[in-house]
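Here's a solo chain for you in structure tokens, the form predicted on its own.
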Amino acid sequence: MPMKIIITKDFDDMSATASEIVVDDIKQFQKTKQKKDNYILGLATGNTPTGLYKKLAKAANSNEFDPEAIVSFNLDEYIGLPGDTSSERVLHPESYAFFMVQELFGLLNKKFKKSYVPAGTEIDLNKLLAELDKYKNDSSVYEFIGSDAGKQILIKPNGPSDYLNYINKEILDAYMDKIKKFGGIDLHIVGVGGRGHLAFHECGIPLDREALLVKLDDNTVGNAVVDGHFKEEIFAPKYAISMGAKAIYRAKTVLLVANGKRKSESIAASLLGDVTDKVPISMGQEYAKNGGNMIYVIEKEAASGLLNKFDELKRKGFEVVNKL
């Protein structure tokens, strides 16, 4: 299936195409029902996707499809966020469960049957550092895997550490297994980080990964404070749960937003070269080949680095749609 590329305008005119991509998808799926009960929505955070549930929860509350028959499971949450007890954690205002409430399930008149978010704030930091202190010289327990300064911590099964265990079966596995459950992802919206990262699948993690523990990239905790999240890099957390790129793109269709001049040079990675790790939705492009419905409805700054090379991306056999 060829990859689709739309270029808009600015951020309202991303926000009302990737909106409309969303809610004719789930329509179609409720019209049909394809063999499955619920519509599986997989859920980004971040500043982009903000007008895209707006819209969102608009065309639900207008009853344009049914909020009651959709599960949703997010990519990422953070660990390490303050607070003595998960409870607390998850109320912070930074934590990605408290942003879903305030930026779509809150605004929905009838909720979703169902709704998920990584239990990245079930983890207790002291603990999960004390135990990674404790094996750090035995590869056996777990391994930092990654090129860059953001790594995957790679637990190893059945290992002498409880915790670690506990964090690898019943919040990483168990993660997964919930969505298997359910059938599947059936759309999957993503953001763009900084250098082309997916969620919190960091660059330079192999490409290859499903559930993750991540210490974060120094350019993944700077954003957190320039995009306004945190005062200082001090407060912002330097770990967190995030689906890896294989279960991303396990979804049957995939829809990139993005916005802002920042994201510009990966975009143009993504697309324009090859598949790598150092660009993680680069993996879009293989995705695209093998089948999968891949998406990217991008703003006129994000799209900059494109707008004069539509030649070359049709030529890779890309769908380009330019709404300027």
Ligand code: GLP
The other form holds:
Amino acid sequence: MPMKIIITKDFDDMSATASEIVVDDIKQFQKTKQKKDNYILGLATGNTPTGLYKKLAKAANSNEFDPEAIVSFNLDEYIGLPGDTSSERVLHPESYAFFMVQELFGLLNKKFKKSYVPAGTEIDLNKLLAELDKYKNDSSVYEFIGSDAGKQILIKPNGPSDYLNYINKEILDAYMDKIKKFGGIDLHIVGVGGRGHLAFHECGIPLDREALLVKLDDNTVGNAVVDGHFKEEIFAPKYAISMGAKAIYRAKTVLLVANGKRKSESIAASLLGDVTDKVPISMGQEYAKNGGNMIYVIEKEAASGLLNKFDELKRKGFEVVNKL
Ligand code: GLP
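Moving on from the form predicted on its own, kindly provide the form predicted together with this ligand as a structure.
Below is the entire complex, every chain and molecule, led by the chain shown above.
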């Protein structure tokens, strides 16, 4: 399917355009499918989709579609938010679970049938760090994978650490299994992180990854402070769990939303350059070539590296809609 790139005027236009795509897809699904079928919606956090979520909630509340036949899955969650227990951590205002309640779930009059956020808040950071330290010289237990600053912590199956095995099976594999049990994701909304990462699939982590335990890139931690989520870097989480690119690009549609100048370079590289793990969102090109429905809805600042490149984009077979 040709990749579609829609360049929008500003944040509102981006939010309205993206919301229309999501609402239309849900309506289409709910019109043709059996009553018992659920629409599986993939969700992202970050400032970018907040306008889209408000519009989506408005459409749900005015009965444009049935929210009670929707099951949602989020991309990622922090490990190491303050709090001694998982319930304290999940209620931390910067947890992604809390964000979802504030920005979308709490706005719905009728709730989604089910909503899942990866269980990063279940993980006790101190226990994790103790296990990583204990086996730090044993690559048969775990390994850091990735060529860049952020890394996947690849836990080897059935090793000697019960805690690492628990994370691998009960948290990472279990999340993937749940998505599979619901038949996979119909449409996944994704944002763009610093240097073109996707969810917490950091730059340099191989693209063929499903669920990830991640040590975050310094750039990601820095942006969380710059964006006002944490006062200083010492308070910002350094670890997370995330869906990996391979799992994300299995959805029937991937809808990428991006705004702001910070993202312009990686947006341009992801479309004009080759597919590379240096820019994880570049995997969208391969996904589209293999039949995936890849849609970019980007605001003009984020699109600034593309504005004089429309011919090149079209030569690559992309469909460009310029709303400027
Ligand atoms: C974090 C999240 C990503 C998100 C990114 C951008 O890295 N894990 O899923 O896309 O932030 O956030 P924002 O939309 O605030 O720019």
